[in-house]
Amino acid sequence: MGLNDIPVFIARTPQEFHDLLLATRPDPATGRPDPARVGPFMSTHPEVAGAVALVSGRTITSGFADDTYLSLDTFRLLGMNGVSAPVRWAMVPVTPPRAAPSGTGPDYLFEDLIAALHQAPLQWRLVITTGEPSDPTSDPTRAWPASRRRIDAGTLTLDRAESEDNGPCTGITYDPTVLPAGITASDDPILPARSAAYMRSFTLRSGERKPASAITPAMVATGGPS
């Protein structure tokens, strides 16, 4: 799964996302987006403006361990009778909110996660939300109503972390359109765009020399930086 800790995606289509990136690119003089570009774009793309407001207003948790992760895009579950239902899903933490990590370095969130796993396993509930006919399936900028039916589909338990160095994920890429039997992609145009972009990125990265990971096997084994 490729899950995000934002409530909605910030563009409806690949072209809109492309245009948003251009409108918000940093100004070389200030290092920040130019309001003269951002303002007109947002005024002509109210759905993007609304999605950005939802993302900006979300609750920021203490770290990875107590955060919620969402699919954002809509998929379809296929029934034995051939009927399909639109679904979105989330990984909801079992861990109650914690105090903020004490670290301040560039990798402190990863260090905090490793330290937490050395204390006890971390768990998330897989919660599947089923959509109604009125719910948008092709627009990931729009959240579904909180009243929709939710299915508790299982528990994800993490009991250890691994370094990227010689780890099992180095030689693979995520593709949201590669799905198991019983699940298909919806009409959300962001899904095929993500598939194409991730494969292009994987191809380019495969030709690069990868530096050593900042999170080393020794850090993972001992529970923190040495």
Contents of the next structure:
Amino acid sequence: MGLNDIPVFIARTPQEFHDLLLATRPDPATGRPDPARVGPFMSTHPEVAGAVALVSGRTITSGFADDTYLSLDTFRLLGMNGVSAPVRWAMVPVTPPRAAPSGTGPDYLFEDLIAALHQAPLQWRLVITTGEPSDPTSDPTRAWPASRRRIDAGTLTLDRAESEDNGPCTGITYDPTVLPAGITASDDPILPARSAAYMRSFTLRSGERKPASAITPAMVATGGPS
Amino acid sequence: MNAVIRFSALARLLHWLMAAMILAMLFVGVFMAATEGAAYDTLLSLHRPTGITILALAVIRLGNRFLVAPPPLPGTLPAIQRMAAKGSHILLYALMVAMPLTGWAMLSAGAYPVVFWGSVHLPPILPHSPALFALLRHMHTWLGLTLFGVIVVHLGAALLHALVLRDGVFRAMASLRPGRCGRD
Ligand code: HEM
Ligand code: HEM
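Could you output the structure for the form predicted together with the partner chain, given that the previous block was the form predicted alone?
What follows is the entire complex, opening with the chain shown before.
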């Protein structure tokens, strides 16, 4: 499953996401988004502006190990009674907040994760939130109320990391519409868009030569930069 | 003995049924690959079973083609046109098998589930290989465009026979009569 550590997605539809990317594209002169373009876009797209505020206001944890990862999009879970319910899910860390890692290089978050895994396995709880009829299923920019029923659906235990080089994670695509029996996509318009874009991306990246990963198998094996 | 002037009824039925299905598949494919809207999922879940059905029908059709000889082309047709007809027909048969096979193979190589319908999945026909997936995904596009081109030429030739030459070639495939032989 593909999860992200932001509280909501930042656009309601593929078109809105496309327009957002155009509005926030870097200005060649400064290398940063052009405020003269971003400002008017945000004032005419209050839903995007609201979501961006939630994303920038989120708690940033000290590393990967104590972070929460969310489905963002809505799915449907089929109950034993044959009725399906809208759900969103999150991987909530069992690890309490940790002290900020001491590294400074561009890869320090990865190094910290590898070092943590060399000490002990890391765990997350899979928490499924069920939506009420009033909760938006087709709008991933809107969070559901915190009072919704939460189901603790199991524990994910990570006991080792894996380099991208010859690792099992790069040769596949995380198509969110490829789902096991009992789970289906909701009417969230971002889901089919992700499916289409991921296939295109998978085609392009699978057809090119991949440079060596900055996180080498040796680093993963020894628990630190070599 | 009466001369064979028509394709067998099965050949004609399969020809027109598959012509409609293949044309629909080409348009659905191009539209689907260019959209990211809600139609993407719906179209892809129609595209896969229709494509697999085309593969099954093509096998039946080729079997019938080898068992039941088609009517001869008119003796008045120049050799070059006979060769063009034969070559283009071989190409059409090859592509109507290759299109569904590349579709099935690319999903297999990409480690996608090959969903036929609902929970009915087909087995992968290739091992997981991202590089092969990329190659086959491009082939599916280029073979599709080639098929479209050959169909346009084929359609032009059919209309030439029907409207200009009026030599019975078009009726051999388009007739609604049951038998294969003429009355004379
Ligand atoms: C859209 C996809 C189509 C495919 C894949 C297709 C394929 C074929 C093939 C493989 C044959 C050869 C039969 C044989 O000799 O074994 C054939 C014959 C024929 N097709 Fe099509 N066809 C298509 C569309 C059409 C259309 C739109 C027309 C007419 C407007 C047409 C008219 C004919 C005619 C008249 C013949 C008989 C030619 C002969 O006597 O050898 N076809 N077609
Ligand atoms: C006669 C059979 C078939 C025809 C004529 C056909 C035609 C096409 C065409 C024209 C495209 C668009 C290519 C592009 O624009 O790049 C396409 C895409 C595709 N086809 Fe087929 N196809 C056939 C069978 C199949 C089968 C059997 C499968 C799978 C089991 C399949 C899976 C796909 C997939 C996954 C895509 C790509 C969607 C995307 O890129 O987002 N096709 N097809």
